[in-house]
Amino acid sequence: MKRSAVRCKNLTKKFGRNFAVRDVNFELREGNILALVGPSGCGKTTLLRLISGFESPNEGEIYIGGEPVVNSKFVPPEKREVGIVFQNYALFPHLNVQENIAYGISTKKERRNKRVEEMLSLIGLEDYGSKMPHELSGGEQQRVALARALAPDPEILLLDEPFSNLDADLRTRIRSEVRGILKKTDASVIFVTHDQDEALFMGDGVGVMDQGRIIQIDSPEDIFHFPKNPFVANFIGTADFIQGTINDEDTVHTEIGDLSYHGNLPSNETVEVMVRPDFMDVEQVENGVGKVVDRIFRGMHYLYKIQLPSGATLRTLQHHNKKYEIGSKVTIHLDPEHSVVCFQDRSH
């Protein structure tokens, strides 16, 4: 098994008398990326300033490779080995590209230079080094920011929203770039963003965060198929709820038929069934039971709201050759072999 790359443990941080960061626990393994994602204002941003030693919990415990920077003591950030890469990429502007990623290796200078030209090559700027920060690009600065933070070696590599700044089609690219050199150098990652698709993207893990609590982690898989709560469902991805009773089998009875579902709630039990869009299929039907009220046109397919008996309404995704007009009445089919996620109604 790879050794702990960072731990936190019963985390706490307070600005007056709320919460930024609660009772945080986890731990991430050496060589893996951990997306960090959440609403504005769930504490990720402090949860790397902590880790990073820009802020002092309230309490708790933080190991980076198994060592403790804050416990009975305080390990100040500069000697943490830790590398970050923010928002705006923090290039010194008065200095070019090498001297830019040799600023923080504090080793002999024959090895700092061998070291610029290891991450020039990796980003692939190699002739790039003696050009200042304002003639690149912005997915050029991205990648001189992050050769800058891996160029000491450090323990752990903390990414704040990198990729925000840039315009939809590079952040798609540069993400993907971005991947690749982290899973080249093994780098151990925490990665903060507020886009889920990206977190799906680029964590080995993902976490959910709320209200300065780590919800859950889970693989970018399981947290999108099996989420703990309806918070994490509606955050990653799109999911409508139902109301169903968990049957005697493996089944709960809904309004749209009996479903397969995952988990182990008690029979007769009332609960909330998450669907999500690409779930299921319709046809239109005369005596159909549901009813469309809404299509918006996406390219590829079509985005429908269907409307049930019971009022409740589901979208689902349908290929673009699937064009029911609004107040078409349809049915609704969920594939056998997919099982449903149940919760506890929120509602009793």
Second form
Amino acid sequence: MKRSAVRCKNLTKKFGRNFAVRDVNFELREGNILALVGPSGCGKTTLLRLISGFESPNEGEIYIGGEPVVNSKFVPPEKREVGIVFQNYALFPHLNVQENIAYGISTKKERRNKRVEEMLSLIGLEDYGSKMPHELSGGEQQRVALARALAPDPEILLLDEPFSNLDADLRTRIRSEVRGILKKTDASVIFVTHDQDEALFMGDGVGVMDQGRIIQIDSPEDIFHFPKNPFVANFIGTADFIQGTINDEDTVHTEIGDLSYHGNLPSNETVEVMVRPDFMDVEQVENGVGKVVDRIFRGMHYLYKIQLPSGATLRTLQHHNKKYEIGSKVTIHLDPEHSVVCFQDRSH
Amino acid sequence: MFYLELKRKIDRVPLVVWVSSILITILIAIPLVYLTIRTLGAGPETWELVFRFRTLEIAGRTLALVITVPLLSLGISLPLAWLTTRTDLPFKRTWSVLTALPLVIPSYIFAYVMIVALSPRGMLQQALASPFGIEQIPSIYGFSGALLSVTAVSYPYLLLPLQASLRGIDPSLEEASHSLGHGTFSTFKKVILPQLRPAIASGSLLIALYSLRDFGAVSLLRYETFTFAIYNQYLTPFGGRMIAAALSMILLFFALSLMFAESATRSKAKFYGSAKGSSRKADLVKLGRWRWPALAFCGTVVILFLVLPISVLGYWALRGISAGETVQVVWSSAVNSIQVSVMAAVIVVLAALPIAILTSRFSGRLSQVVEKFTYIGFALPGIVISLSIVFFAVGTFMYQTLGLLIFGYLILFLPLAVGSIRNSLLQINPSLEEASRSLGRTASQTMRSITIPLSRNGMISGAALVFLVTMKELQATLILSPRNFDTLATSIWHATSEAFFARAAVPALLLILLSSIPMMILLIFWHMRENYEKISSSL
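Right, and the form predicted in complex with the partner chain of this protein, after the form predicted alone?
Below is the whole assembly, all chains and molecules, this chain first.
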């Protein structure tokens, strides 16, 4: 098993009477990327600031590379070996690219220069050493900020919404470049974002935060397919919920039929069944169970909103050749092999 | 962009910053200590004297000036600022520089020019006498003369912030207003003017405080306000200094009320925080036929406040030189002026640096207390500050040394330098300092390698500002200078107060010329900062 890069134990931070971070526990192993995702104000940035040492926790412990940094005495930021890539990059405007990257390297001059060159070639900006930060494009500034944070070979690298200042089309390109660089250097990374796509793309593991707590940490696939609660289901991907009752034979009974279920909720339990827009097929029929109430054209697909007799609505993606008018009746088929996720009914 | 709200609490204030801030704060608190001692020591007979004295009259006169000067300045500055930033006025850049330049003219020089030009037997009367037989023109002594001279030399304190705010307004707000059916005038009134409120409030405060503290113009024009009365009492033996201190207390109360009123409007004005990302330039208003009255307005201001004073000075200088005035004395006082101004600029900026860092980078009680104390120089006139320094220094080796004079300048001008360094520090995103910490540098190493280099522009403009105001300074220089140490300001004062007008003209011209150099540096820096903001907001 790989060494622990960072570990948080019962970490709590309050601002006044509000909990910014509440009883957080997790461990990140060396060479892994953890993507923390959550709505704004969920505490993810505060968690980064606690790890980097710019805030001190009210309770709990933090270990970086196995060493405690807050439990008995407070280790200041400059002694923690934590690299940070800031949302606004925070490149020093009075230093050129080379000097920015060299800023955190404490070795002798020749080795420092060599390291700077290594970093420049790592980010593919070999000829940019003597440029000033304001002469660089947003994407280039981003990569320099990354190189500067990686140059001292930190125990852990923290990235705080690093792509939010980039244009949408640039963002997808840069993020795969950044992921490539991070994997090449085998860095241990905590990456914070509010964008679920980014989290699923960047993370070896994804953690979902809400109101200061980490609700769930799992692989990107598991967090998408097996969310722990409706909040996670809603935040990662799109989800609708319909009421159902657990049957005896690994199925759950709903108004759109009996669906396959392999969870461990007891029989006869009233549950909420999670349905994702890509789970189902709909066909127009005379007396179908659902009624089309809205249709949005998405290029390759139509996104339909379908109302069920109980009043609940489901969203579904259909191929663009399936065009149904609003008001038409449809039947709904779910893949019988596809096991659904159920949660205990919140209204009970 | 400002980052004040991001002050961090986790860092301990570096020891150097902490110790030097406290030391400087104690030193600049001396005038308050003096006033307290004097007030506590004053017996009932002093207070009786103060009440019997023409205090109410003096207060009324002072208040009249404090109210009318900002109003007249606003009337001049608002149209000027709008014309030079938002319209297609020809030669806009030239007008902006020329209309800001009266800032380099000290009030006593403007008052002196008015006396020689407009007084009952002055140049205008004599010019009118022979062709028209006019024997009398309205007197410029008293309120109207004081109002005009103080306004002439202080209205740029409103003009400059108004121009900056007008340039900073997001053009889409105006476009939105136009699209909703409002014309140019209605848009100005309903959309632009409300956003100028903070600039109007802070500029008016500066001008009101300037009127409260002015000494040169009011005394030459024999308009007795607090400063003039305090000076006269200071020169009066037997109890005069007691009354001077009591009057100073009242003046301090006036100043604090003004500052309090301004901070009350500022907290309300927070809504209007300057819009960010306004990298786009606003469309300029086409003046059309209105171009001519606009040009006439700008021209009148420049002629009245810049061209006329300098021409009158030039005329008297030539008259003086041809009458055999020696220029020799002027050189030595010019050298003295430059010497003390350079010393003041360096020392005040060095003292301001730790205070600016403390008050912009660290929150907490110490930071708040220090911040309040730096404003002493804004609240008290040079005369009161000098009296308190003399009170403590008389009889010691410091008395009548250059060191004491520079110390007086330090108390007076510290707020200017702190303000200008703080502004440049507040433009620095604290994440730069955090980046430095995360890369292994301690708090004090970060201060040396990031914070101080990045505040360089603030230090340079602070130094230029202090140089400029020290060149012009009169009251403290009169009282604190070593014996026989004449600067340009004091030689002008001595010549004009003894009505040797020709003798005052050459040093006055030289003073204006020398003060224009730092003024140019300041204008270039302000211009550069705007460009820098444009660059960074387009990134």
